[in-house]
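Shown here is one chain on its own, the form predicted on its own, set out as structure tokens.
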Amino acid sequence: MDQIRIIEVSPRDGLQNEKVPVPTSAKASLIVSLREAGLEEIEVSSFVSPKWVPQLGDVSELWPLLPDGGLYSALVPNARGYENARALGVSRISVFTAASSAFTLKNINMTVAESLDGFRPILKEHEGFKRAYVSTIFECPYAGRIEPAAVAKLAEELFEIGADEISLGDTIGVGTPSEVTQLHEAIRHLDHQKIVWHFHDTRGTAIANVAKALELGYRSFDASAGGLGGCPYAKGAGGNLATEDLVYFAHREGLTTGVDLLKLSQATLPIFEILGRPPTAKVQLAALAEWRSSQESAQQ
């Protein structure tokens, strides 16, 4: 049997698009819930300014409520996220660039160019795990379509940096399993084991895309339990991939995972009360309703 490695980011990237303040207690509750259900990979937040993203203020409050044996990163935007990180002796970390300028300078205010600059004092500083994010690999909402090369040439960029590994994001969720393999194509000659790829799943395209990528030798996926978060810079982009429907999916194709599925579509429920809203992941609303009848007919 064939294990695939799921880096699992609602705490972050799920939960930073969200206007409903989600408590840090809850936040620390979900973490133990989704370690509880298998999973070892978990980004917990980003060291952003509040002002920008008040969901992850908390960050300096979270951190230290974490459960001990995860293997837990952070998003670090810039220099002084970096050191608020580093002294809370943050040991694995993310940076974020775009294969759009376009995009960039919407979302962090740099071109392309100058995230580079700007992240790469942080790369040959850390001792640590260090993960590179290239958004818009398909298509940009800013400036349309992007070539594969340039996606390739980023990444290259990013290895040579210092980046331990890098994820591919489909930050609006358009890509179609031929666009994976046009990118495969171009970044062929580059280790797969370091390329994560990071699916939205916003025209349903998600798991056909995790079913290419699987096919062209990858491994590495991210996802977020409960399909929680999207992309508060893309009009209209949905959730990520849900991490249920990829759990699903690898078990029925024959992969391991080491993830219990009935305790990870169990661990959202409590966020979404809070947010005011039911989930709407397929797997995980079958693998509940699974359970509920289970439930009530032990009770007949």
Contents of the next structure:
Protein chains: 2
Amino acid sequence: MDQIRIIEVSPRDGLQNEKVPVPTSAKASLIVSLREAGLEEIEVSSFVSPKWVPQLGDVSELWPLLPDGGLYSALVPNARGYENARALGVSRISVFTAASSAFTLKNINMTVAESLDGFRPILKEHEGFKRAYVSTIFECPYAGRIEPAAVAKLAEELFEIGADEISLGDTIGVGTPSEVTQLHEAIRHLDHQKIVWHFHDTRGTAIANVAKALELGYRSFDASAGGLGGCPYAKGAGGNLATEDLVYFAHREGLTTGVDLLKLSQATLPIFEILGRPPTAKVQLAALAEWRSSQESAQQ
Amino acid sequence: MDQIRIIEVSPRDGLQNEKVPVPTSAKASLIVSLREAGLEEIEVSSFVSPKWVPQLGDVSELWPLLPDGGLYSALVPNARGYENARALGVSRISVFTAASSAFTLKNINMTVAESLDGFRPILKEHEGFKRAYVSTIFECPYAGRIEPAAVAKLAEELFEIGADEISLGDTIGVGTPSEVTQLHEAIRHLDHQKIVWHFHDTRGTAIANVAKALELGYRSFDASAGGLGGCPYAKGAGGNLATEDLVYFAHREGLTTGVDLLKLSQATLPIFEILGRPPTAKVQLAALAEWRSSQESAQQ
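Having gone through the form predicted on its own, I am curious about the other one (the form predicted together with another copy of the chain); can you provide its structure?
To see the whole picture, the full complex is given below, headed by that same chain.
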């Protein structure tokens, strides 16, 4: 049976968009639960300045609490963040850019080229696993549609300067399967196994895009348990693809994930209790409604 | 450019699941707004007993208020309902069954065969357009997975006894594209133009299923504006595919619908105000977030 690979991004990409402070111990428990649900690759946090993203300011306290055996990564936004990551022995790092300078300028206050200049020495120096995020692969909220050729050129450059894999993100959740196909045509000369798709379900198209990517031979997807997070720089763009929805879909399509869907659905519940809001994963909401309904029947 | 056909079901399939009473005038306004947004085919209500579905008990008052020119249908659950529909001059009628007797027994208190016995004379007598709903095409909440061959056999029988089109419903919203393909294989000898897919987005798979159906050559889809409704008999199964999400997807894929997405997104707002809850159409929620964000920016 075909296996897909899921990179769980809720502790970093999910929580960075949440304003209610989540205690370090709750983050550590979340990661333990995600691991117990079968997720191995987890992006844990970011070595960003606490001034920018207070929610992730505890990465140095969190890191030593991680359970053994996972493949944990952290975002390093700059040289200082990288030094801090190295001091903690972080072996898997991620760097961030986008297909649109209009987006990176609003987001990290530099052009795409400047962002590459910033992390080129980091990728050169680092000996562990290196992931590069490319945001706004289909459309930028400020510059409009993105040419697939531009994404392809950027991806080539990222591999050239040392990225081990590239996460292609539809940051504002606008894309549809024909756009996945068009981008695939532009990057088909690159190694599929080093390409990860990062979809948002903002407009209900994420699973359709996953289906198309699977059909085109890709097997790696980012997802966020409970649907935690979105993009803080593209306001109104909620909706990371929920890991539960991805896992449900994959299993129903006959693919294996290594994930226990019930355990996964429970993993984020303490976090949503802290945040004071329900999860957005549709599969979780459906399961909750079924459970409530069975409780009502039992009382009748 | 390829055109898809949308059958709008919110006034009937959507509202029948809402407990807060919606005044007849608000329903009439909704239908006017849906028409202005470009929707032509609308399932308006049901000639069901008001005891069963109080929300639709005003069909006889509502019908004369419909704006001219639309293709309006109504569900007729039995001979009495059909007589009432005829008295009002309803020319497009719908009848209801499912692929699973476990489902129809819980739902309308008869087996699938008995339901056909019930509406066979109606389909024979009626001279206007006749639609037949088949629920639980992939899975029944009580009997489990459904064999595609069983759905195909039922569809053949429905055509034989006079149905002009069949709406195939994934009532509990569990299906994925490979199931669409399997059912397609079983019904490929039937006329595609007479098959309508009715997906629910309960687990985030509706648009992926639409994409697969389009790829297989189908062009007709049921949808519910604002995501109104679900299935009252399969508790926990919320999530009719929202018309807004279908239209967004279709337009982004280069298909035409004849629908103005902005007008459509506004059409249901008075209804949700009455219901006291927000819409569930993802495209509407994204647009609302964008609008709020622009208001905040304008105030800064």
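Only the largest set of C-alpha atoms that superpose within 1.5 Å between the two forms is called the rigid core. Bear in mind the structure is a predicted one, so any value in this text is a computation, not a measurement. Residue numbers count along the first chain shown, from 1.
Core-superposed comparison between these two forms: the CA of L15 stays below a 2 Å shift. The two forms, fitted on the rigid core, differ between these two forms by less than 2 Å at the CA of V283.
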